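First, one chain by itself in C-alpha cells, the form predicted alone.
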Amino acid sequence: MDMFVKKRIKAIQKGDQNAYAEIVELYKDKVYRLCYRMLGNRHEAEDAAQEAFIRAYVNIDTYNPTMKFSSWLYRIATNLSIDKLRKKKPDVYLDEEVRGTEGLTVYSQLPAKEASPEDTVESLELQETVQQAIEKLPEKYRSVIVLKYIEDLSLQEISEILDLPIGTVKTRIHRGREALRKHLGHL
C-alpha cells in the first residue's frame, strides 16, 4: 500500500487532483475516526477531518517521503483536531444525537453480534461512558489515548504524528490509562 500512496503523491505533485481522491478515499474513514474520537462530535470531527486533507493536499510538498503518509496525515488532523479543543465553544446542533437514547448512537451503527436488546443497551452505555471519560481527559492525554487504543497505532507512530520522544509517548499513555481508571473505578 504505501508504494501506491507513494505513487499517487508523486501524480499529486505533478497536479493530478484525480489521484488526490484516491488518497482521500482510502483514508478518509479513519482520519473521520480519529477526529470523533478527539471531539466527540460528528459534526466537528467531519470539518476537522474534510480541514485535514484540504491542508495535506495544499501543503503535499512539504510531505517527507521517508516518513508514513498515514503518520503524516493523522498529525495534521490531531493538531486540526487539539486546536478546534482549544477553541472551542458550547456548540449546539439541531440534529446532533441525543444522548443516552437508546439506538441513536454512531455506535449502534457497528455491526452487531446477535446480542440480546439489553446486552446491546449495556454494551452502548458503557461505550459513551467511555467516550465521556476519554473526552474528560487534557488534550496531551486524549490524543495518545486516542492513537494507541482507538486507532491501535504503534508507540513510533504516536511519537511521529505528535512530534514526540517515544518516551513521552508511554508517559502520557501511562499517565491517561491512570486518569481512565480514575474517571471509570465505579464500573
The other form holds:
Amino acid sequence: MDMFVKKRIKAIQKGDQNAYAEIVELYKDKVYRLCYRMLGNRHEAEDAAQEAFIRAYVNIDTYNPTMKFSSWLYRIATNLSIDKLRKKKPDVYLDEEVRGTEGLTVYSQLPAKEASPEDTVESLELQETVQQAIEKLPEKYRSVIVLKYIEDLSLQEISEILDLPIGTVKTRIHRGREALRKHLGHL
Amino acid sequence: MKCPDKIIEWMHDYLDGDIVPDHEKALREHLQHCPECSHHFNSLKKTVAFIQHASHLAPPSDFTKNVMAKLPKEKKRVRIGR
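Alt. form predicted together with its partner chain, vs. the form predicted alone above:
Up next: the whole complex, starting with the chain shown before.
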C-alpha cells in the first residue's frame, strides 16, 4: 500500500485526528462521486460521504491492511449508500409519462439531433439522462457499474470491495450494461 | 436467424478486456456479417462512453472541515481491567 496512506493510518490508530484530515482530503472526491452516482442527489451524497468517513474513522482499528485502504473505504461508502437507497421509496421510471404532458415521455423531450458521445455528453440534459439511467438500475447492478465506470476500478478490486466472487461481479456488470443500453444505447 | 447467446457474452468479455483471442476473432467475423449484433455492440460501446464521460462532481469545499468537526472527540478505547 501507498506509504503516505500507511503512515497516516498508523498515526490515526495512535489517536492523531489531524492525520485523518489528510486521508479525507485524499479520498473525498472519489467517495462523494460514488455516493452521488448511487443516490442521485447532492445533498444525500454529501451526508452519505461524510458518514462513510466518520464510520471509517471510528472503526479504523478493524481495518485490515491486507486490503487496500481505498477498497475498505469504498466498501463502507457503497454499503451506506445501499442502506440509504433501501429506505427511499422507488422512483418514477424513465418511460413514465411526464406530468402535464400527454403522451410525452422523458425520452421525447431530449434533443433528437445526432451527435458524437463526446459532444452530446456536454449537454446537461444528457448528464441527467445518464444519472437517471444509473438510478433505474437495481442496486446490485448499480454498485458494480458505479465502481467500474465512475471509479474506474478493476474487476479484482470490485470483487474485494463488494466481497463477491469475480464471476458474480462480471455477470452483474454484463447485466448492468445491457440494462443501461436499453436507456442510453439509442441516444 | 437468431444469433447464439455466446455472441453477446463475447461482446461483454471484450468490453471487460478479457476476451480470449479465438473468441475475439470469431466475434469480429460475426459482427461483419450481422447488422443486428453489430448494432447491439455499437450501442453497448456508446453506453459505456456515456457512463464514463458522466461529469465528475466535487464535494463542497468545506467537506473535510465538516467531517473533522463531526468526529468523536476522543476515540473509544477498549479498557482492560478496571
